[in-house]
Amino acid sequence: MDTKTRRAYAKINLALDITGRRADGYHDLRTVMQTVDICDTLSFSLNASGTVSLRTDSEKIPSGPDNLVVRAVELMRRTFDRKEGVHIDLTKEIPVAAGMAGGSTDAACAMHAMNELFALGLSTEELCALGKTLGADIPYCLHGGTYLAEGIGEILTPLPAPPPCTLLVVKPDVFVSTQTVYRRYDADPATDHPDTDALIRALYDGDLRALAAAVGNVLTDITAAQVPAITELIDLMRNYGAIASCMSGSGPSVFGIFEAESDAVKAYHVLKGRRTFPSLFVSRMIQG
């Protein structure tokens, strides 16, 4: 029985801006996405069952046909007329519904694994063409690393990796509806937008301080109105030495960028002592 085990890495948004709303209801974005070393682990095994099954250690995600990993595997089987059954074991580390692309990165991981197990020889761009039918973040997750994403997230431009630093990533133990966040944004659009161009220049210059000054998310105030812990976390991280702190995606996860790992660790222990943030990570930015 052929088996493949892979890691699926989370992302954060160093900058997230909304540039318009499309006729189909989707939003045009301009966002700089960055892979971080927080990851899920997935194992894929081929078998003779002719069906796709998934087992996970998380009670917060479905294990049936609605799971995005199952849908990604089914898409690969259907597109390439494969009859083998596939069993998936998914160990979750990335917080669920966190604005960190946990479902999308797991699905991208599944597509890479099926490409290998089925010996299809597809390029990453060919996988992206398929993956975008499942979700706008999947093409980015198939690449990983540092990218400017535009359109609904599927138009990707590679960027230089950020300078070395340490992250503290925290997800408040609440659920936030992405659709609700965007609907509230449409009702009251922001007038203050992140300077994405400045952030991109900082990446090319390798200037961590300039990057930190440009970090921003146009959705932060919308989600923070529902989840006051977001503002509290941003302030706490800055008080403990973060040179930038920001929400990722539509939230509610918050990350801080620290020049000194010791400062990130201090903030980590302060938050851990409060016992109200079960999803808490000292992390680093990595390339895909």
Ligand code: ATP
The other form holds:
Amino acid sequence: MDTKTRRAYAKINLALDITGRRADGYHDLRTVMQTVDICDTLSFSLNASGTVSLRTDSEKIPSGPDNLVVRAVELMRRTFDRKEGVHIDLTKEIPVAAGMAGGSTDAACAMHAMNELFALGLSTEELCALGKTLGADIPYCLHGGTYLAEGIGEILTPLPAPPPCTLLVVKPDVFVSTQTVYRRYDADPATDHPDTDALIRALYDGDLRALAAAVGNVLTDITAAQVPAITELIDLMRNYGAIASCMSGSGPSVFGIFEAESDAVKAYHVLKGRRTFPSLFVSRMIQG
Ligand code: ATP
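What would the structure be for the form predicted in complex with the ligand, given that what you showed me was the form predicted on its own?
Now the complete complex, all chains and molecules, led by this one.
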């Protein structure tokens, strides 16, 4: 039987701003998303069972019909009336519930794989139209790279790739509910917003220092009030030479941007020595 193995890459938010709240409770966002080289690995094979099954090495995610990969494969089978069974093997490396779009990128990966295995010949834009019914971040994940995302995240504008640099990405070992973070934000909205336009200008200028100066996330204070490790990590990374350090998404992951890889590696070893942060990555921004 035909098998496809693909990588699904995580994202960070170089800037994340909330510009409004809709009547349906969703928030209007203005965010610059960037793919990083931290990835899950997924294998897809067709079989004659007529059902969708998934095996994963992670105990932190569902392995049944609630898994976003299973939902994405079912969506493709249903939409294109395919009867073949599909088995998925998912090896998780991206921290779960981290603000790094782990579920969305796995789902996007599944849609690309099904497009190939079912020989559907759909364009990325056609996949996006379908993917956004499953999750607002899925269209971005289907593209990957550097994008401005607006609306609830589904209106995408491509941006130039950032200049080369090294990242340190750390996920504190605590669970943060995205819904709770947004609810707290609504109760006490921030007055300090990131300068997303300055960040976009820095990308066009290829100016890493200007980019670093504009990195920001309107949700940082909300999540950091619950998770003090976020502020500690931001400070520690700056002390070790990061030119920017910030939370990704609704957290609790924190990333630092380093001009010198050796500084990122030094900070990595300091944090590894503390043994309190199991999810630690020296990483790079990539174009998907
Ligand atoms: P985002 O950055 O888009 O807000 P996140 O990184 O905060 O996402 P995810 O890792 O996508 O969060 O996990 C969110 C929820 O989705 C978790 O409760 C998890 O159990 C569930 N989930 C379902 N399928 C998956 C999957 N394949 N990988 C990760 N999480 C999944």
